[in-house]
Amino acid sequence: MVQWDDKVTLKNPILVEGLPGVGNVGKLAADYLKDTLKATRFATLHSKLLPPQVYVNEEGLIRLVSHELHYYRARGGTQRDLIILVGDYQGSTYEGQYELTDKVLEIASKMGAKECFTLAGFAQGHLVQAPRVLGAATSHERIEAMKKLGVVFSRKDPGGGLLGASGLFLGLGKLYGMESVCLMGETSGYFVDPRSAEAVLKVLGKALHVEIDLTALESKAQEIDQIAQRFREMETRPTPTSEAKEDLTYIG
């Protein structure tokens, strides 16, 4: 079911997608972008293709899990109108992934969107102190443009392709005539990663010609950095010898 204010009109908007995934990088980035720009919700998608769940807030009130579309109107200069997709979950099945992606693209296309940025995390399986932003795109022109902003396009990463919404929006978007880029922040994959989301937003802000105040996200990133430091200390801590293990067992 789609609740959509079809009276909203935008001029040549760009679609930005950020749904939950590895390190919740895409979701963190898209939610932060929406909140910082004070974007306005104009569509809500409820679907049986999302997990059968409601959220309960601190007061005990519930709401269905959903996807939401928000719009931001350009403030002049080289800015463009934006459509920002945020949500609680990705589709719970392969069918759900395709149908939900297609529905969002249908709405965005009707509103004039011809470009799309998807935001995601790329798990490296180890702690990452200074995350790079990796990329994938639908054209050589897009690749060259994003390289100038510091995005890394590697034959090795991501090896084997993109899974989930961040990849589908690129693939299905081509069927709607959209040129698209996926921005992937490197992350350990161990926990929610605001540092990686910050790296993605720095690139996205340049690409969209939008100034994004990252102060609040930086504060969250510093908290996670402290947790990551404890992980590093645990990783470098010497492994007890077998004799020490025996002694420890005996003491216990």
Contents of the next structure:
There are 4 protein chains.
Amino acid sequence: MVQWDDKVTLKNPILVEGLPGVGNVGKLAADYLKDTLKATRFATLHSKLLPPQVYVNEEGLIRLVSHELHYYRARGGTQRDLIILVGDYQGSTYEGQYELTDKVLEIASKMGAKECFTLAGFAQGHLVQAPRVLGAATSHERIEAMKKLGVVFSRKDPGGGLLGASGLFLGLGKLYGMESVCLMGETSGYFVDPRSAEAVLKVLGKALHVEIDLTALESKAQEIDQIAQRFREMETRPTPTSEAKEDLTYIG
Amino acid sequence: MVQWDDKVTLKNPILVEGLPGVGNVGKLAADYLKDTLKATRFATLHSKLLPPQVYVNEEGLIRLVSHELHYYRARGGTQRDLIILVGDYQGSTYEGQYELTDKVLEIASKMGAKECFTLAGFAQGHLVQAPRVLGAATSHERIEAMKKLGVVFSRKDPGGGLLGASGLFLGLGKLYGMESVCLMGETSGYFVDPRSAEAVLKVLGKALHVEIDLTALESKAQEIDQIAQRFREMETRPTPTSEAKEDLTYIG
Amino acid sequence: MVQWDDKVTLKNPILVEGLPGVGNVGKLAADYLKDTLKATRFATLHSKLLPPQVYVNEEGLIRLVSHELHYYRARGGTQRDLIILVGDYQGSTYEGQYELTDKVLEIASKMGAKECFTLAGFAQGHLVQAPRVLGAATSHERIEAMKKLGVVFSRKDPGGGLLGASGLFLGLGKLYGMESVCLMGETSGYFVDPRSAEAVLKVLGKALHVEIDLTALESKAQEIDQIAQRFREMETRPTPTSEAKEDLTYIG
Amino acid sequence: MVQWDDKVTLKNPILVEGLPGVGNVGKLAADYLKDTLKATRFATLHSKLLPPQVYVNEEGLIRLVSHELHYYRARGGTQRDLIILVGDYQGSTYEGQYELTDKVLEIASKMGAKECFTLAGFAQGHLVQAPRVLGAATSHERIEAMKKLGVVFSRKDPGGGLLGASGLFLGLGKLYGMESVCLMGETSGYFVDPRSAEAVLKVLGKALHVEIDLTALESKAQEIDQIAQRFREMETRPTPTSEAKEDLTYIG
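In place of the form predicted on its own, output the structure of the form predicted in complex with a further copy of the same chain.
Zooming out: every chain and molecule, the one shown earlier first.
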């Protein structure tokens, strides 16, 4: 069920995906990118492959969960048109993930997209003070290009597989002839992580030649830094009391 | 699998939905409305999206679980024709919920329905003596109209999302051009709650300009009130013993 | 995926269903009926709605799990042709149960079946020495006819709903214009129960005017009776020791 | 979604299947066979019936999970052309297992395959020093032929059913007129078991008249043997301390 706001024509656009996942890094980054670039929504996907859920805003107005596609037109010589995918959920089932990803790739591909960036978090299972951006890609060329922007392609991380939309866009995208990069901000995995989203957006801004004002994200990141700091202090105390332990659980 | 009892023609009908859910408030209210208004069943939906279950009545006759559509013809100037959806279950899976809701909306829409009320319970997690009716809606106009009938649109409740049929009818209904309101009776969430259904029906009666004799529901509500009262007394005792605790669990 | 052994023409046949379930009563009874009447298989259903499983016999030969349809031709004036459904599993999912039941009903209906008996167990949660046969049916006529054969239509049992194939054949069968009876042998629910299957077959034999030699089933039943007897002795001992309790679990 | 590398024509080929499962025996064996015989990939199956997952290699290149079909051309008079199925996962759901197996059988059948070997592990629940190869098959002829190669068709093992791809290829294969054998290497079920895969490959090599150099697998097997040895020593100690028990769990 695709609802079109507008039939837009883009020139050689790049698809950028950021859906909920580990530390919500991908969603935070893609939502922020879309807002900062003042991208325009052109299509909304409702689907039985998403949960049967509506959100209610402060006034009492509802909104059915969805995937949204926004576009951004290049404003300078080195910029490129962008299609930005944001959404409330990944597909509810394995099959749903495939079908939704395939639907978006089909739309983006018809609009001329031959490149894709997917944004995600990578759970390290411990606090990360200066999150690196790890990468995975569909070609050696992409890997080399990303290394120059500081992306880490490590033998160790991610060791093995990526489950979910950010990996699937790369894998299925190849069947559409799309070359793609997954940018994964390191994160503890314990809480929503704007610091990690910030790291991802710094790389993405360079890759897309767009300037992303990170001020608003930075203030969110500082809030979370404080929570992380308390977390860290507790970790390093000799023996946490049982109350402290409960506190930790609460933060998590 | 839709079985038609009767092909009825209605004039500008309003769809009213009440399926099982939190405190069974929606189902209690819609079933009661249908019975009180002596609405007539015109269609039965059997579906593989419902559980493979039959009910057996006291005589031994079976009935396959279903959704039923009933109609009520307006009896006065300010009244409107009604389509009332009642049923035994919501869809068994997320996809099933979408498909069943979509099917009902398709039918109601073809019959001319452009408005919908969904009835539900809202779990507060604690006993509620005088349940308020909380609202969510698809337009500012509906919100304002409902506020005049005493419906509460609070910043706090429901904080976030509604999962299930009552929300989905609003969300998917919008795609059918339907304007809708969800009426949620506050309830503890601990037991079936006719008191909350009563509160919902009081608002709904005003909204639909129909008189609903609540006598029968009131007597059910008083029974539950007594159970709730015992529950409350236990909660306020200094320190419950372990036996009392087990008792509480039993009531729940 | 229906494999036909034989395209048979039957005269006004009755469908008899018995699939695995509570105490395996339905399966025991239907398998026994088929064997005793020397019914002939005429169709095998393989389906992705069943588990992806093969059985291996003592020689090492495999057999894919399936539903099988057997026929029996009436041998006397009061007898009727029979279609007997036996199988290894009920459908793996709710949707699968609907689809498989619908498929069998479609086949049986095309062959002229307008009546159906489903065989099942009814779990009482305690040992049952002389299992009654409880009933549920699609019409008052069937209920009265069954009462004459000793079937119990009680206000209390089954209180509420029947989940699974035996109920679904009744419910979906009605949409095929089929009149049906579910015969439920009381059983503890703790183990496979040939005693209960025997009770069901006694009623069924009378209803179908076929003689069913129960000797082989009786000897199985006596084995289980002995286990049940030990179980009962343990239940009535003053306070079971922890070892005895483990023993009980083991029997269960 | 089948991607063809090459449209190959084979002569009376035999299908060999080895997917992940108990002790990963089937996958180890099929992957090793493919590598040793230097088989050539001719088709890749991507499917929404597999998990939505990509693997990332050491360089950072991704690969979407898949099933791969490889071919090997007979190099001598007694050899036969082979189609080897390897893959990352079995289907995610019961239905998915049926659909994927059916797809592969359809392809192999169109290429002329009328015989199939499936490779699997059989979990014994205890350490197995000299794993036997157990068998199951679709015909007496296959059973007799396999017995001559040392395959054990025991009354006891496998007692009952085989769940998953290796059994399903036999069962569904019969519907394609394919005669098949399942070779199951005994394994503890506690860890990945190259020793068991080795046993399976020894039999398979004889059955297919191909020479399989087992050197590389043997060195892997020896590593695991050492772990198994430590495991065994712990099992035979008088009473393991609680730390030792945790250690066992860790190894498992």
